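One chain follows as structure tokens, the form predicted alone.
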Amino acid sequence: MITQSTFGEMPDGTVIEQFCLTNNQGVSLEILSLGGIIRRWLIPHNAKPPTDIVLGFDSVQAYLSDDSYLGALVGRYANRIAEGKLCLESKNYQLDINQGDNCLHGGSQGFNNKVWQSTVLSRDENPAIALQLESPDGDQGFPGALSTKVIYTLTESNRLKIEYFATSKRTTVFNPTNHSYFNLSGHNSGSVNNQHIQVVASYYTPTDAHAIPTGELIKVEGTPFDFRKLSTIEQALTSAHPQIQYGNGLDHNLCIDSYDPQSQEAKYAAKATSENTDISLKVYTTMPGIQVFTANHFDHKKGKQDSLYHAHQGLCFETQFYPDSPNQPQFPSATLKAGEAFYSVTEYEVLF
């Protein structure tokens, strides 16, 4: 089932719409066609209310006014880019800077900002939605008209499906990703140092102080990375290693065992559980890695029904190319040529 309702409206006074999709599990969650927001979550269980396991807000301008990507579709280029250069067929391009000397999640006005055109595809089983949106040449100095589209959809068998197709007409990069900050125990419920967490990586890229990595590959082995088997969260934050130190917690891509990049089905990458709620959290992915980000950065930030969110209250599971990968040739490749069609696709199952 969907159902469609106005969420608020831009500045400009373009309305911003919601759609709810639940499935005959019972299981919902609410997206907006600004940014294609995943604003709420709701998981029934234990006959008690539903729980809401993604951070938001309750406004267009709460969104619009933060710069945490909270729930929302990130592009051209999820993370960071060095200094915002790029080179493309021996020509230099200058992309926006928006944190630090870095493009980050593409730019100061990236897909998050942006409204989408937005389709409902089915209303019954496996209820879906399709968000399109077109990018001009040159848009936050990326080249190339790129016309992109994302398809959610919530199967019966309670995975959020979300489908990346893009085409641009020049040579350009292009690393789409969702920027949910999940908290298995409910947004409101404070710190996710507690919860457990899987990665099935056994590198990690690590990073100089400005969270660009150094091009390295680094066995996870003896270090906070090493998630390959459920560990707390807390057991990372709480180390001394001088990359948690740098960013006051996880903020890290993890190379994913399973990549195939002939693949175009998604494959398990990692799982979040809370004992709290007995939720859990599974994720699959096409694509080669994973930013494990803790929400290091939130002060007293007001989020949702007048929740205060803080540091680590928040865990982002963020599947991508490596960062700064435009720059890193040993690293796998963003570049989408000219006419050429991308696609990945990522899931997450929710258990409960």
Ligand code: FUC
Contents of the next structure:
Amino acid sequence: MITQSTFGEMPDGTVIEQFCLTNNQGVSLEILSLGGIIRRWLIPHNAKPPTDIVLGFDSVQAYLSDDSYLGALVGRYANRIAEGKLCLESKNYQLDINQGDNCLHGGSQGFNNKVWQSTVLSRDENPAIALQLESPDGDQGFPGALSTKVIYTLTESNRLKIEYFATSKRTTVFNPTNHSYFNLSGHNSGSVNNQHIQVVASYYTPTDAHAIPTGELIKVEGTPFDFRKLSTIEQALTSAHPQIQYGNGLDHNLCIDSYDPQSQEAKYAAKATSENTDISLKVYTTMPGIQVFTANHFDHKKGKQDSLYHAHQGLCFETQFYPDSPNQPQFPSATLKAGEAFYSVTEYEVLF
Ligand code: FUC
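Mind sharing the form predicted in complex with the ligand? What's above is the form predicted alone.
Below is the entire complex, every chain and molecule, led by the chain shown above.
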């Protein structure tokens, strides 16, 4: 089932729609036409009120004035491009610099701040909506007029399937993701430290102090990034490893072992689980990397229903091409050639 309502208005009066997708198992999701933001994700319990497993805000204004990308679609390029420098087919491009010296999450007016054109695709079984956006040539410095579409489908097996499609008139780079902050004990339940995660990744991409990859692929074995077996988030957060100290927690790209550039089938990559609620989340993707981020700098952020979000209160699993891949030729390439069709899919499955 899908219900549609008005969530609010942009400063120029554009109406922001809210779509509530509910499947026959009672899982329900609220998605906004602003940034494709996943605002609520409710998991039913037999006797108790449902658990809302994502962080979010209650107004358009709160989303526009925040820089944490809560629940949003991120593009054109998730994570950082060093100094916003891009060279494609021997041409240099300067991208918008919006964090330190770098371009973060597609620049200051990225996909998360755009109003997407929304269409309901299926109302009954497996409710689905499509969000579309035309990003003009030169948007945030990126070359090529880009047409993109994202389809959200809530399946009857409790998977949220997010499919990304794009074509560009000129050769460009494309690396979309979703920036949901999960807390499987509930968005307002304090830190995720005691929750367990697994990431099927044998390597990670270490960074400098400004979160730009050094270019190396390092084995996770013996580091706080070894999540090949289910382990607590706290184990990593309390580590004295310099990579953890840089960002006050996890903010790293792990290289997914099952990545197959030839395949369009989402493969199992990661899992999180809360012993408090017995809710688990599994992530499947076609992308090569996953940014594991623990909301490291949240400090009394005022969230939904007067909640306050603190450091380490959310966990992001951002599937992606590796950060700064346009400047790291040894990383899988995010180049999208003129006229070529881009497709990727990430699925978040909730078990409860
Ligand atoms: C993640 C991180 C960044 C940033 C952002 C909001 O993707 O890699 O460091 O803080 O989210």
